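Coming up is one lone chain in structure tokens, specifically the form predicted on its own.
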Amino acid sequence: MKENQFIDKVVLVTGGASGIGFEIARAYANAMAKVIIADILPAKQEFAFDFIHADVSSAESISTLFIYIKTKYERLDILINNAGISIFTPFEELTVTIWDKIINTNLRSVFLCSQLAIPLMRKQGGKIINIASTRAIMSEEDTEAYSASKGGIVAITHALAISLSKYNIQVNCISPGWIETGQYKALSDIDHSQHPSGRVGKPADIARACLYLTSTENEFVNGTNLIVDGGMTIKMIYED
């Protein structure tokens, strides 16, 4: 990867206050980008970034966020649509309120943020990364709303890649598998060994994937869904 390519690039990470998003933000900050974290929760100031309180389930809050970016930075080079929530509820008990909360936070936010990013990317081009999930293509029970939101992210990604190509904006998504954001050392040997790669994923695995997809050398990678799951979704599993 070309050195120093992210210096002074303006990077927005939604849901960047913790977990995967925080590690993504750290990776770009370490690469000397100008990082903006937008989250409903505060973020620890472990590295240099600009924090904006934003609720991505709210169209008004997203609009305010992008007005701020336009006023302060006048451009946006990289958008990481990472914000998301998961609420697993038995399907027969799934309410419209819960459904709308998940869809609005996980999927509608991708639509709104990507749309508002266009004027800030149009002049110089840009990169959009949407964080989906392997649950877009495989499921456990009681994950209907979450799976639907992530499947929608995969679909809107390839649609946006076509629609935004005229602005030299590349759009890709990443589908993480099991990425442990809590106590990694507390995981069992079975947790790790069931993965073909021999371990459970870490947030840094997704951060490195973002750096790869947003590299200036990788503009030919466009509209794809990069699965980062240690090989779990290609593993055939039979019960004994």
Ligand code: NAD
Given for the second form:
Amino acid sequence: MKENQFIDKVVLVTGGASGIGFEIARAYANAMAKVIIADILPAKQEFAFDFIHADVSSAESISTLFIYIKTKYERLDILINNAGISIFTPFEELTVTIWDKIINTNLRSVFLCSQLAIPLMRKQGGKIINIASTRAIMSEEDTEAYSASKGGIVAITHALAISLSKYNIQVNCISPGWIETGQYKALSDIDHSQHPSGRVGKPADIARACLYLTSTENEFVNGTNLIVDGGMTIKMIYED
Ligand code: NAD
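Could you output the structure for the form predicted in complex with nicotinamide-adenine-dinucleotide (NAD), given that the previous block was the form predicted on its own?
Once more the chain from above appears, this time first in line as the rest of the complex follows.
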């Protein structure tokens, strides 16, 4: 990867205050980008991020966020649509309120943030990464709303890649598998060994994938869903 390529690039990471988003924000900050974190929670003070309180489930809040970016930076080079929530509810008990909360936070936010990014990217071009999930393509019980939101992200990613190519905006998504954002040391041997890669994922695995997909050299990986799951989704699971 070309050195110094992210210096002064303006990068927005939604949901960047903790977990995977924080590690993504840190990776771009380490690469000397100007990183904006938009979250409902305050960010750790570890780095000099530009933190803005924004609720991506609210169209109004997203609109305020993009007015702020336009006023302060006048451009956006990289958008990481990472904010997401997972609420798993028995399907029989899934309410419209919970469905709407998950879809609006995880999926509608991708539509709105990507649309508002266009005027800030069209002059110089840009890169959008949407964080989906392997649950877009495989399931446990009681995950309908979350899985639907992530399947929607995979679909909107390829649609956007086509629609935004005229503005030199590339759009890809990443589907993480099990990425441990809590106590990695507390994981068991079986947690790790069931993965063909021999370990559970870490937020840095996703951050590296973001850097790769948004690097200036990457023009040709476009509209794809990059699965980063230690090989779990290609593993046959028939029982003996
Ligand atoms: P997390 O809960 O640790 O972090 C999510 C962040 O998003 C938090 O900082 C939270 O405050 C923020 N957020 C939540 N709702 C928001 C809203 N309405 N507006 C703004 N910010 C909001 O979760 P994570 O594990 O780091 O997940 C990050 C992304 O990766 C999510 O989209 C998640 O679905 C996806 N993902 C995670 C895993 C995993 O194993 N951790 C696997 C697949 C996909």
